[in-house]
Structure formats: structure tokens, C-alpha cells
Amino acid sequence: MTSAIPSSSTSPVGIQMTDLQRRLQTTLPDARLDISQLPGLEDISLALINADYQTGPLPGEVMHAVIANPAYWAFCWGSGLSLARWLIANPTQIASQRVLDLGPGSGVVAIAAAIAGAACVCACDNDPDAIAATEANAALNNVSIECSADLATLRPDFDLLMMADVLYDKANFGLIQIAKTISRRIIIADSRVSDVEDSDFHIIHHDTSLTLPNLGEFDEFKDVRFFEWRKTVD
């Protein structure tokens, strides 16, 4: 179920959504954001790219813009959707904890963590558009999320750090070792890797999800694995 974002809203959320729409159209001029409910998460809504957006070849100048500034935050990626559903279904996994969502994209995992009862939720991303999307979607869902653009500025005492669909780039695997220094527990949800290349992690959950909206995502990416690490107590 989707609805268009009002173009004339002057409410704080409306202003944030208008700014987010502008950010999207900087990359994809003919795209729009719609307010979408999520399958299995009917109490959470996100501003996502329109589901009828073209899937054919993009004009050259648009393709260059996508490469330079991809609007990945305008999608609810499948692994994030799976992790958000798991958090809502298992609130004891997160209740009263200090939580970090690393690479939040649309903010769906951070929002679910807040709804599930985390004491404090932080989202960290070095993409200002992803931070804007997380803040706008948090406001849309009436939850409080602290946002940061720099891991180094965060207090390294999180109870749980989560990463969903972050390991699509091999260069991002280095984040795993950094994550171990700032949190007592890590959950990685990913459909694009079958191994996080760290024997300290083990698989705790399997799920099936595709990205929303699904603009032709291959079925090979529907199988989501949850990898968990816990800090050992000396």
C-alpha cells in the first residue's frame, strides 16, 4: 500500500520529505517518493522510490548521476526488511539496549529497533542523503534516532551493532573488525554473501525477502542469512 507525499505540506515531516524528494531527483529527475507500508511490518511506513519507476536503460547523464550518487536509501533492501521483522517479532533481543545501525539506508532497521524497545538507537552512515532519509523516516514513524556521519565520534559501548545489506562491496568487510571494537554483540543480515569471512560469527537465522520496491531484483538475492558475534567475557 502506497500513498504520494503531499507536495505542499509545511509540517516538520513534510519539510523533511520535500527535502528528501529533492535529493532523490538530483540523481533520478523523473523519480518520486511514495509513502509505502512494508510487508510483514504494517506499522512501519517508509518514503521509497515509486514502484512503477522505469526499469529500462537510463539516459547517459542519469546513469552518470546514479554512479556518482546512488540513491540506495530510497529502497528498503531485503536484508534490512528481514532484520526489521525479526526485531519486531523478538523484542527481548533488543529491549533496553543501546543499539547502533551501521549503514542504515532508509533507516528501517533503526526504526524497528526503536519500536521494539531499545533504550537508545543510533544510526551511522557517511552518506548525508542516507542520514536525511533515516531522520525523515524516523519522524514519519514517530521514533527517536540519533544520527551520525562518523563512527569515530560515537561512544564505543553499544550492546548491539547491526549491519543489513552492507557487505555488497568487498571493501566494506573491514567494518566488521571495527564493529567488534565498539559493540558487545553484532548481527549482520545479508543476502549477497554466504560467508562473512570471520570464524567468530555463526548463522542464527534464515529468512526470505526481496527489496521493496522490487525493480527487477534477481531471486538469487532473496535468501537472507543472519550472522552473529558476541564478545567473550574474560
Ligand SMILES: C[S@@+](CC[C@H](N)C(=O)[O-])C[C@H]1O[C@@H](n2cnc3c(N)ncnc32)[C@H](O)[C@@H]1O
Contents of the next structure:
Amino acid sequence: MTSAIPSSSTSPVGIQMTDLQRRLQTTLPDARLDISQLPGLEDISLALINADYQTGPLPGEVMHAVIANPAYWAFCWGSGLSLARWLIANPTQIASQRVLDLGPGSGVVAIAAAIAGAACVCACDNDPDAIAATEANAALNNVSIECSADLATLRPDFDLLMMADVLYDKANFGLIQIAKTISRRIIIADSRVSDVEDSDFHIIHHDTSLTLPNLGEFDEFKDVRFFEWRKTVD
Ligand SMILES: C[S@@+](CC[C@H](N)C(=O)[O-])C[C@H]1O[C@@H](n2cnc3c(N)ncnc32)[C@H](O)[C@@H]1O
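Mind sharing the form predicted in complex with this ligand? What's above is the form predicted alone.
All chains and molecules follow, beginning with the one already shown.
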């Protein structure tokens, strides 16, 4: 189920949503944000790109803008959806813990962690628009998330660090070793890679999820794997 963002709301969430839509239209002028409910997660709503957005050949200048500043945060990626569902279904995995969502995009995993009972939820994304999206979606869902664009500003003692669909860029494999230095446990949910290239990780869960909205180009990436690492000595 989707609904349009309120166009003239002066509430704090309304102002955040209007700002978010302006950010989206900087790269995709014909797109809009809709408030969308997530399949299997009816308690969470996110501001996502409209599902009837016309894909197909984009004008050259729009294509350049998208490549320079892709609005990944305007989608709920399949791995984020799977991990969020798993957290809500398994709250004991996260209850009373200090957790980090690294690469939150829309903030779906961080929001699910907060709803599932984490003691404290942080989110870190190097895209300022994703930080704005996570903050706006957190407000929309009435949860509190500490957001930062810089990992170094967050206290490095997490019980659980999660990354969902962040390994689409080979350069991000380096984040895994950094993650090991700041958290006692890591869960990587990913539909793009079948191997995280670190033998300390083990697959703990498989799921099937499509990115939302599904604009047609993501169908091959529906098999989500959860890779887990735990620190052996503290
Ligand atoms: C494909 S999106 C996935 C978003 C969300 N986790 C989900 O599942 O819906 C990847 C996100 O990771 C962020 N990202 C990529 N490289 C990053 C880095 N080095 N540090 C922090 N965030 C990063 C991107 O900006 C984007 O928001």
C-alpha cells in the first residue's frame, strides 16, 4: 500500500519529507516519493521512489546526474528487506544491544532494529541524502536513530554491526575488516555476492526478496544470504 507524501504539511516529518523529495528530484526531476508499506513488514513505512516511475532511456543529463549521485536510499533493497524481516521475527537476536547499520540507505534495517528492541541504534552512510532519508524515515516510524556520515564519530563498541546490500561495490569489501575492529558481531545480508571472501564468516540464513519498488532491473538479485562473524575473544 502506498500514499503520497503530504505536499503542504508543516509538521516536522512533513518538512523532512518535502526536503527528501527535493533531494530526489535534483537527480530525477520526474520522480516523486510515496510512503510505502513493506511486504511482510506492515509496521514499517518508508518514503520510496514512486513504483510507476517510468524507467527506460533517460535523457543524457539525467543519466549523468544519476551516475554521479545515485539515489540508492529511494529504494528498499532486497537484502535490507530480508534483514529487517528477520530482526522483527527474531527480536532476541538484538534485544538490548548497541547496533550499527552501515550503509542504511532508506534506514530500513536500522528502523527494524529499533522496533525489535535494540538498546541503541546508529546508522552510518557516506551519502548525505541517505542520512537525510534515514532520519526522515526514522521520524516517520517514531524511532530514534543516531545518524552519522563518518564512522569515526561513532563510539566503536557495537554488539552487532549490519550491512545490507553494501558489497555491490568491490571497494566496500574493505569495510568488513574495519567492521571487525568496532563490533563483536557482524551480519552481512547480500544478494549481490555469494562469498564475502573472509573464511571467518559463515552463512546463517537464506531468503528470497526483491528490491522495492521493483522497477524491473533487479530480478536477478533475489537470493539473499546472511553471512555472520563473531569475535572469538573479547
Ligand atoms: C544498495 S544501498 C542499500 C541500502 C540499505 N541497506 C537497504 O538494504 O535498503 C547501499 C548503501 O550503502 C551506502 N554506502 C556505500 N558505500 C558506503 C561506505 N563506504 N560507507 C557507508 N555507506 C556506504 C550507499 O550510500 C547506500 O546508501
